[in-house]
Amino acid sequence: MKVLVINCGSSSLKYQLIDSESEKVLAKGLCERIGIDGRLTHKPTGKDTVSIEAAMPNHTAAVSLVLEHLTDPVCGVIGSLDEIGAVGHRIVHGGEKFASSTLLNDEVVAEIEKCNELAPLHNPANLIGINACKELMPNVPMVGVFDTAFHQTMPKTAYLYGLPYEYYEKYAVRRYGFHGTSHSFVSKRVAELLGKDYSELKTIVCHLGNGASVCAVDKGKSVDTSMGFTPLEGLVMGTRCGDIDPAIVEFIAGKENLDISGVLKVLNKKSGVDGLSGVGSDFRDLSKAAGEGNERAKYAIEVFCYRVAKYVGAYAAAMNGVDAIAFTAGIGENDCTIRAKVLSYLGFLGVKVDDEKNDCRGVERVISTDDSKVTALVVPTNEELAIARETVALI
């Protein structure tokens, strides 16, 4: 079966067409500036990349252009749309309603709409992509894969906040967690790489990118994760502040003459290592600046690594032990210095890093020594493949 994976943003649309039998990517691409002027980058495997400027007044037009290029005689990879057996949609928030991937019908879409207030920047865009695909491919089955679903196994002790319980009952204020598709994929892959039973492993996954989170996976289930009610909680990230004293919001609002929306914009868009360093959110730029003597860049990196290590230590305690620590996503997969700094805090767990093995980028590899009590690994994530697998399983 060929599965089209769609990841729809407010003005963008990422896609991959995957052959589920071989699990090879047949084509992938990105539609940008939807509703503005429109740009498509289409990368068919084994053929030249196509980049064009094209009118995309809405997401339906963008999906239509994607389908046109997938079936194009020159840059296409399939003869007709009949070859697409299913569409898998990434959906950020499923609330408490969805603990697993789900076939999309009118009833399910209506439930997803109810989660819009929990993810106002993401869910409405995800729904636009669903509706666009339904309009153009009405007879093709579609599946929703939720970022929050993997974390629905967390116990109440992990997901409840120290707030009046009525806020949870009335407004569903609780920890949800995100990056669930990635955490699920990587933790399963760790078990495969180690030749161990997934249901017996205690794994901590460090998804470290511009958005970053840590997840404790005990016997195949997420039992805690660093992101919370929104993706703002947890680690210091590229531009997000992570954990702070809530009273800081009122303090900054008064000092800077900002309303709550204004302060949240600062916490989401102008904080993290970007705000700490003044250099930016890209760790390559931070490392370069730190190497040139920029003290703020140096401390931004140190703060980031320290926070990651604190969460790993906390989750080792939460699971009463840990067998494996996996690094994934842009920073986790590619920055050996960050990995080494994080793991340097974890000697008390018996973690020993092999510097030669750790000198790698974007490959699957054990980076700990043979006598390390905890196995440390690099495992590139593949959320699109995970979505395709979920889709095929349901179809």
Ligand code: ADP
Second form
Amino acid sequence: MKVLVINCGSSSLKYQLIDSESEKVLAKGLCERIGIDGRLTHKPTGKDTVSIEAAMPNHTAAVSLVLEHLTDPVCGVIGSLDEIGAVGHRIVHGGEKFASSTLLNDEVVAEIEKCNELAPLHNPANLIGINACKELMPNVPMVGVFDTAFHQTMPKTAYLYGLPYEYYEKYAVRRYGFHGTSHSFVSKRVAELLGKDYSELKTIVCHLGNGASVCAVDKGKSVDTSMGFTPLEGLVMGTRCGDIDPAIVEFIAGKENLDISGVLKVLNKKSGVDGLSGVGSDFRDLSKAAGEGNERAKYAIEVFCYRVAKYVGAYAAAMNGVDAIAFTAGIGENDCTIRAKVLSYLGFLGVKVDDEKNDCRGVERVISTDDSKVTALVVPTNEELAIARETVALI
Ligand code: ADP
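Let's see the other form, the form predicted together with the ligand, since the form predicted on its own is already up.
Once more the chain from above appears, this time first in line as the rest of the complex follows.
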């Protein structure tokens, strides 16, 4: 079956058409500047990439353009839309309602809408994508795959904040965690690569991209993760601050003459390694600047790695041990220096890095020595494939 995977943002839409039998990507692409002007980059496998400016007044127009390109005689990869057997939608927040992927019908969509206030920047955009596909492909079954679902197995001990309990009861204020599709995909793959039973393994997954989180997976279940009520908690990220003393919000608001949402904008968009270094959020730029002697860039990298290592240590405690530590996403898959720095803190767990094996990018590989007590690995994530698999499994 051919599955169209859609990841819809407020002004963008990423897509992949995946053949579920071969698990090959037939085409992928990106619509940008939806509602502004519109740009499409369409990459059909084995054919030339198409980049065009095209009016996209709304998401329905964007999906329509994607479908036209998928079926185009020149740059298309399918004969007609009838070949699309299902659509899988990435949805950021499923609240406590969705602990697994779900077939989308009107009732489910209404439940997702109720989660909007938990992810006001993301969920409404995801819903727009769902509605656009429904309008253009009314008879094709659709599945919602939630970033939060994998973490619904977290015990109360891990997901409750030290806040008045009524806030949890009345407003659902608790830790949810994100990147669940990636943590689930990578931790399963770790078990396969090590030839171990998923239900026996204690794995810590470090998803280190622009957004970054660590997850403790005990016997196939997420038992803790570093992102919380929103994706702002936890690690120091590209532009997000991660864990800070909440009292800083009021202090900075006073000093900088900002309101709460002004401060939160700074914490989300102007902090992290970007804010620390003043160089940017991309680790390639940071490493270059650090190599040229930029002290702030050096510290940004050190702070980032130290925070990741602290979480790994905490999760080893949470699971009373750890068998495997996996690195994934842009930084985790590509940056051997960052992996080595993080792992250098973890000698006490019995982690021994093999520098030669660690010198790799974007491949599945064990990077610890044969006598390392804990296996460290690089496992490239593939959220789109995970969504396609979930979609096929449900329909
Ligand atoms: P997201 O999906 O959250 O946008 P990604 O997983 O795509 O993030 O990761 C993006 C980040 O990965 C970039 O900001 C960059 O810092 C890092 N990255 C990508 N390629 C490399 C590389 N070759 N070396 C070091 N870092 C890289």
